[in-house]
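We begin with a single chain expressed as structure tokens, specifically the form predicted on its own.
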Amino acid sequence: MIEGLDALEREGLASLATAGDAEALERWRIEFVGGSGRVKQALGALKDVPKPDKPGYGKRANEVKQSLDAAFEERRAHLAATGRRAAGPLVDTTLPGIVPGVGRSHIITRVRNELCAVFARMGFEVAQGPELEDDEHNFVKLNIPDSHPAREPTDNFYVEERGDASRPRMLRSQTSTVQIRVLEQAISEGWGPPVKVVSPGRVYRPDTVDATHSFMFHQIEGLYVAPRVTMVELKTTLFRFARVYFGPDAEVRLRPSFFPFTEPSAEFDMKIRLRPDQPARWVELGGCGMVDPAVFRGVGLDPEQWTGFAFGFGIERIAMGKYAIPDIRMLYENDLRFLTQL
């Protein structure tokens, strides 16, 4: 049995000398000194050696293992030093490397975060609300009567479901629903008003898709409720926002309008150049106004004690104005040629 170990050592050393590259060296390692290799098997055979011969066999087996391990390391170092490698295509290390693409946030996400940051500097906190809403928060508590055209199925994505048919549910058509939920939470938990929040998020309306409309888009709603809030503070907030975000030369204006949940109400417009070859024109960014007393009464606040203003902007409109994007559809086509320019 000792002679078998001697033969194993001679065979292993002879075979190792012929290993001329990394692949051959790895095959040799697996065959001779690997976890299931021939040296491991020879060591395992010690249990079958007669007791008187065990010390001599065990000593010789360990010597063979040490000899082949040392020879393997020496051969591996030699191949590394002489530059021998596994067969395969050569790599020209003088060529410039391929720079991997670096991901970044989508332009809508970036604009949304930028808007929240601007309003945060004016003391607004960020609030969130559900996208699947009920009739009470989407319409009733916003002072939108049953006869109002905004409730028509052609203007909303209603959801058919089992349950209380008196409270239909829909994908929210405006982020104004969040101002109702924030006021309700503030009253029930006792931490407000005063309340000063912005609420960005997706809204849904079955509009025909064109250059300026989509059935899903993003809004950012603002709400400030406190004693003795005036229209002057609303105007100051909006004009300051426009000139911080778009630059000190931003041209903005307020136009009288009507919304069921604000009185008085106004449209907030900005002069925007959507194409380099066209002059700037007035574009509606959103609506605003003083919170209607009926909204306060709907959530349990005394309109004689509390006043406030609210505003809502289309985030896509703001992105298109800031980055001169002529078509809203470009924001959702996932065309990298367009997205990498922003």
Ligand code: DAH
Contents of the next structure:
Amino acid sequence: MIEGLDALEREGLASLATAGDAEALERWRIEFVGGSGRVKQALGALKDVPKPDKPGYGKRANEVKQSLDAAFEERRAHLAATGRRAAGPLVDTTLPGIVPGVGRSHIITRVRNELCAVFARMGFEVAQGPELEDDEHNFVKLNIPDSHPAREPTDNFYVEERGDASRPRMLRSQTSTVQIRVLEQAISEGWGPPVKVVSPGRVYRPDTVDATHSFMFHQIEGLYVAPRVTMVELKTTLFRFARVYFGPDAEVRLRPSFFPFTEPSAEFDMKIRLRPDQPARWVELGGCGMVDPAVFRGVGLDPEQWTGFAFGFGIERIAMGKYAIPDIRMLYENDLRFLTQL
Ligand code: DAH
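Which structure goes with the form predicted together with ligand DAH, now that we have seen the form predicted on its own?
Okay, now the whole complex, with that chain kicking things off.
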């Protein structure tokens, strides 16, 4: 009777090897290892085996069952992996392929990187500062006193009430904060001044959104501090930047102005054509000036020893000027029909 078990195993394995698809496999399963299949019958026949042969027969019958069960699982996995379920290939290799979409940086990111690269060639390093600031860095140390109208709660995104011991925190309204942070860091870490940095980043103001305003936008701040810095260097730096970035015909001008943290101060304008059907007109790109002595004193530097210039430009304005974008909102809507043109 044991020979019958050996034969069953041989036949089962041989037949399994020819099961080439899911249906054949299922037919095999029912015949051999199913609930009333041949293995089951062989196990059931144990009761008719003469008593002395029972242990040997039982052992061998179990081996055959395990051997065929395992072979079945292996065959099933193999067929699943090789995917031979239906006739013919599943993939039509004659169809044109799907071209994967290739992403790119947003135009603001690209302009920001380009600006940093132009200033890097003029010796400026890139610095970063936090967007969540305290009013000490956003105002006090920039020589903007408590009484100044720019500090009104309606003109800023304060996130805290003023505490007794602490200055209230806010979303920074200008990247000029980084002037103070860089000077403080340079002094405490002992590597400067001199410092020569640009710092791009987001700023926040509760402005009503229109074609030229947004509650969040980007600025790039510049700061150069060294002995005997002159306004000529400021003007040279800015005019050179404009001609490198916008081309040799860029029309730029400085216009006298006022900022609490620079003296003298100026506004930096450029002639820009935002629409092809309109004449170019003067657009203010940002402010600049010579670092006010009060700023130096505020960080513990001697204004007799240190001088410097600073500037802060709107990155959106620069991008709009460079790419003739008529409405700032186009920069934030993330409409791919717009973005992929740039
Ligand atoms: N922080 C000013 C603003 O947001 C711009 C500015 C003016 C920055 C003069 C400067 C500067 O560094 O010197 O309006």
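So that the term is clear: the rigid core is the largest set of C-alpha atoms that superpose within 1.5 Å between two forms. All figures in this text were calculated on a predicted structure; none of them were measured in a lab. Positions refer to the first chain, counted from 1.
Chemist: Honestly, after the rigid core fit, is Asp335 moving at least 2 Å at Cα between these two forms?
Modeler: Shift of 2 Å or more: no.
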